[in-house]
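Below you'll find only one chain, the form predicted on its own, shown as structure tokens.
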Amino acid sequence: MLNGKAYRDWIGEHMTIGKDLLYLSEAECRALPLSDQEIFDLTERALVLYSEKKTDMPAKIALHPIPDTFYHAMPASIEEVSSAGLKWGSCYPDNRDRWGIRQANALVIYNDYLSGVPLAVMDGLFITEIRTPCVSFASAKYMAKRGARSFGMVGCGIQGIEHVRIAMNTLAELEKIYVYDLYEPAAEDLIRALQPQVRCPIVKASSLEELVKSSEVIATATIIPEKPNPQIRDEWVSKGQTLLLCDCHSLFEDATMKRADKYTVDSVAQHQLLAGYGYYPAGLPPIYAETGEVCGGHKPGRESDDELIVCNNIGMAVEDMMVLRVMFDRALDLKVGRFLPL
């Protein structure tokens, strides 16, 4: 992959910098060709470099105008990519009841990594929707029980459906699937749509108790309240159980984060910021490692069948920035979009 000067000057064949400014629409964005494979390596290298402190990324910055809802700023630049940008995403989870909309939103800005001068002006929702399963599964890859034969999904929206899909990729000896959402016809949307793709079968839960206690790995993709409201009983979860959490500890009981013999997030410092922000009343467990630490081998992953592992990631701007990249040079490649004036 070109980076530096080389890549600028191959942009420059593509647009001119500084002149034009490229605009991707969610169903273009959707469009271009990436393997699910490709989004996971690129998924993981992101954490390892983060992790490894070649990137430049600050916390989230969030407003929160009304109760329940956000807005994150997450701006990020990976050097080994000559990737730089913002996402700017929201979430709203009363829209589809009041305004019959989605509840997320996002808009991205890419700009080059030598000059800054804005580049394109894209979708955010897509990069965001296939890149959070794969922070999932990459902990997973290291973190789950070799031979994990169930899969727990609590959350059938966007992100359930994307966990579900891939979830084989790389849990490959999975027999059965639950999962679970509040509003049922999302679960049975989500077996009916994925079914045909999905290798063994997808079965609704009847409860998160059947989904938790049924589960040797579980997801949770819900919404994040200003508070927690912990649904899923500590005595429901059980050792040697590997919990992938994409909303913080909205679901659980405190006692089971603090319980766990490895507790690791995709970043210390956002997950603090979090905390600053009321999402952890009970405060932050003692973190074991940060995801990219694992993956990039600098601290063990599942050393023992019998130990649960949390596995708290909230999502990142390296992670965006990284599959970004790929998604614009494909773009210029493919003559995708439309050139505004800058």
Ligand SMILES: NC(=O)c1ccc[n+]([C@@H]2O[C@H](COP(=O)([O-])OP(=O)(O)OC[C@H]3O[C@@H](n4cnc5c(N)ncnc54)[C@H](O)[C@@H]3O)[C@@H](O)[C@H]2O)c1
Given for the second form:
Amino acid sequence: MLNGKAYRDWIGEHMTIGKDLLYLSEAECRALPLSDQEIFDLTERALVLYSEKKTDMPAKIALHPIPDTFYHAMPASIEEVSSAGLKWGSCYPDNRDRWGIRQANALVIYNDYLSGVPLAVMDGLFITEIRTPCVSFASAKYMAKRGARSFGMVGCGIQGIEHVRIAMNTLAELEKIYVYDLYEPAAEDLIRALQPQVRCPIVKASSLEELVKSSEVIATATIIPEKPNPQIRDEWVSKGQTLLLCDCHSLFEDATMKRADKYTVDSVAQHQLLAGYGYYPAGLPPIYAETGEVCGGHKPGRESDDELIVCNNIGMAVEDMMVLRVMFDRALDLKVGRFLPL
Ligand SMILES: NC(=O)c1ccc[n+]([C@@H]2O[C@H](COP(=O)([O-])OP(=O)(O)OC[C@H]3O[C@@H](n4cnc5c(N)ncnc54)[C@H](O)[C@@H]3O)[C@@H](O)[C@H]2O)c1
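Shown: the form predicted on its own; wanted: the form predicted together with this ligand:
Whole complex next, starting from this chain.
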């Protein structure tokens, strides 16, 4: 991948830096050619660079205008790929009930790494959709039991669908995927949409308890209320399981988090900030490692089949800046999007 001056010169061959601003809609981002493997590799690299302190990324700055809602400002720069920018995202869990729309929304500003000039404004939802499960499965690659046969997905919305869609890319020996959603049609829609492309059966769990007791690897992507509302009883969770949390501790009892043999997070600084906002009223468990330290080989992942491992990844701007650099390049290359005057 080009970087530094060579990258800036390449951009300058496609647009006038400082005069043009590329606008990329969600549909245009979705249509860009990007393979699952490419997105996974970029995301994993971002995790490693972050934990090796080779990126610049402050913890998310947050607003909480209405109870249980949040906005996050997510800036980051990555020297290795000359990428810098900001994702501005919001999450309003009641949006479906109140307005009939999704809970998450996001826009990205992408800047020229060498001059700081804005180059693009683009959709931030698609990038969030595709990089988040890659973080979960980058964790699973090193921390799930080898040869895991069962995966359970709690929450069948945007993230649930993407997790189930790519689960077998990492957990290649899955024989069954369980899904559960409070809103049953979401689970049914997921199965209808994904079963034709997923190699093992996807079944609707009859209860959260069945899903938790039946799945060696469990991912959760539901809602993040300001105070956790645990619905998964500690006694349902057993040694050997791997828990991939996209929604903090929302569904689990504190006892489960605290008895994990390994508790990992994507960014210590970010989770400490969330703790300061009150998201972990019982306190954060001792942190074994950042995800990127494990992915980068600096700390061991799973060391025995008996370990209970929790991977709590809240999402990082470095993942976005890594993947969107490639999306931006591809859009320029393929002449996708439209230029606005800066
Ligand atoms: N960690 C990250 O990087 C990251 C990135 C994106 C989203 N998220 C978080 O992931 C969660 C899901 O995001 P999304 O975009 O998929 O949302 P979504 O609204 O599309 O889907 C959420 C689903 O969870 C279901 N649900 C809610 N409470 C539930 C419960 N107690 N049990 C079972 N199902 C329940 C809802 O019915 C809905 O179908 C949100 O909390 C969001 O903030 C995290």
